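What follows is one chain in structure tokens, specifically the form predicted alone.
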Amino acid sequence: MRRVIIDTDPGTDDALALLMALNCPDLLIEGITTVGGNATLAQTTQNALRLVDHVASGRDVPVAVGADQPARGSFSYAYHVHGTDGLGVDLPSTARKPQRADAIEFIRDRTLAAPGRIAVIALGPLTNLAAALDGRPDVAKAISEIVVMGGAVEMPGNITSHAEFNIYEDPWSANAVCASGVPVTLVGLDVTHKTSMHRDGGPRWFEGTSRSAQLGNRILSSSFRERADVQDFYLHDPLAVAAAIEPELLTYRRAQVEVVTDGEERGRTVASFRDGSVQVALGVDVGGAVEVVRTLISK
């Protein structure tokens, strides 16, 4: 069983790789932090609350707090995409309260606890996790592996012509995780844009009637309704935590990666392949990885 923290801003994709996480049997989730990026910080916050609560109501899963704007400026949202509260559906509301810890402690206080036996997935803006490692060499010792959905290296990106939305939203922070001498996996859309689920294989992507699949379920028709002109939800999320349970369904190459901060290029993930502490997906089993997708939101 593989010990894990969630980094995430949910999020519709975000929703669905949760909801793979918290069903997948060979991940042990130590607790998720939330940061902003598809939504506000206190609506992705909640979205991740509701989400526990709705399908793993009796499990103890700590939420903690993150950041609520990048290392500079602020995050620009993607309302357009997630719908208006970040999801696109209605969950019931909660009891469930975050930790009292912010998400840099959280991120530190676990990995130091278990040194070398806790990776991160991180599936938002890397504000919360350049902010963990920074001045504190102990904690990039301790992270075994961070699992970054994120960067566009040899094709366009999704916000600009440049960049992906969670690198370009924190550039910064993305540059620090890189250069932190972390073992990092890159699973950005070279790969995520090859695996998606299309619309005309509504309204039950996910089979049976548990909670998560008829969430799962929601959660797609919402989108495909809101955005009449998509054919394709891309599991852009769902395919990170894909690679954390069985990295062996992508092909990888090593790099080192730098991310431009400023400009009108500012976002891109620019990868030297060469030894690194980098490896960047380039190739992905599409249905396998997709297969991995239905099957655990169906359980």
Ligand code: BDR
Contents of the next structure:
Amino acid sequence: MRRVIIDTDPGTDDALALLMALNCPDLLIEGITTVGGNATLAQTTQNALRLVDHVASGRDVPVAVGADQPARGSFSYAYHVHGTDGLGVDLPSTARKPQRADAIEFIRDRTLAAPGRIAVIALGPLTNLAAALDGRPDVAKAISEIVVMGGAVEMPGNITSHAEFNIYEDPWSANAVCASGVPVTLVGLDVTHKTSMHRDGGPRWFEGTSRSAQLGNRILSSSFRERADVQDFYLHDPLAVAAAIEPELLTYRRAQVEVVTDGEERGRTVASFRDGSVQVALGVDVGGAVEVVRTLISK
Ligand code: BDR
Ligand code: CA
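With the form predicted alone already on screen, would you show the form predicted together with beta-D-ribofuranose?
So here's everything in the complex, that chain up top.
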């Protein structure tokens, strides 16, 4: 079993990614850390707690609260994509409470307790991770890998023509994570824009009657209903989880990656393809990856 912490800002596609991870027999979720991004931190945390309760009520999955703002400035939120509540569907309220430890302490404590054995799957702005790594080479050494949904290396961005949303929201933290020396896998738009659920595949994109399948179908239905002009729901965050489970579904090039922090190109991920601590995903087995997403959420 692969031990992982999932750092996330749910978020419709984050929610699908969490469903996959919770249903995957090969992943042991050490905990979920939340960050603002798609919606406010209060909302993304509530969404994470409710989602876990809804599909994994008997399980102890710690949720730790992270950053409500990026390293500088403030988050811009993606309400136009994810709805003002971040999910677009109602989930029953929950008595589940976040951990006493915040996300930074949680990431540090867990990874230091099992050096080299825990990976982080990062599905939102990288604020929590950069803060956990700041001035802590011991933590950098302890994290086995960071699989990031973020970046656009060989194609235009989705929030500006240069930048992908997660990186744009906190380019300072993204830069710090890429420079930390921790092995980073960048699953960006270069591959996530190749994997999607098409509007015509609904309303039963996921099969069966499990809570997970039903919730996945509700999220997709709501998202397509709210965005009449959109034909494809990109599997951004789900593809990062798929890459953590089956890395061979993607092909990579090793690089040093720098993130532009200011000016018109803010958030641009610039890769120099030479030996470095980052591997940039540039190719994907589309059928295989979509099948992994479908199968896990249908469980
Ligand atoms: C990323 O931005 C967010 O809106 C999604 O949840 C995903 O993590 C895609 O650019
Ligand atoms: Ca996300």
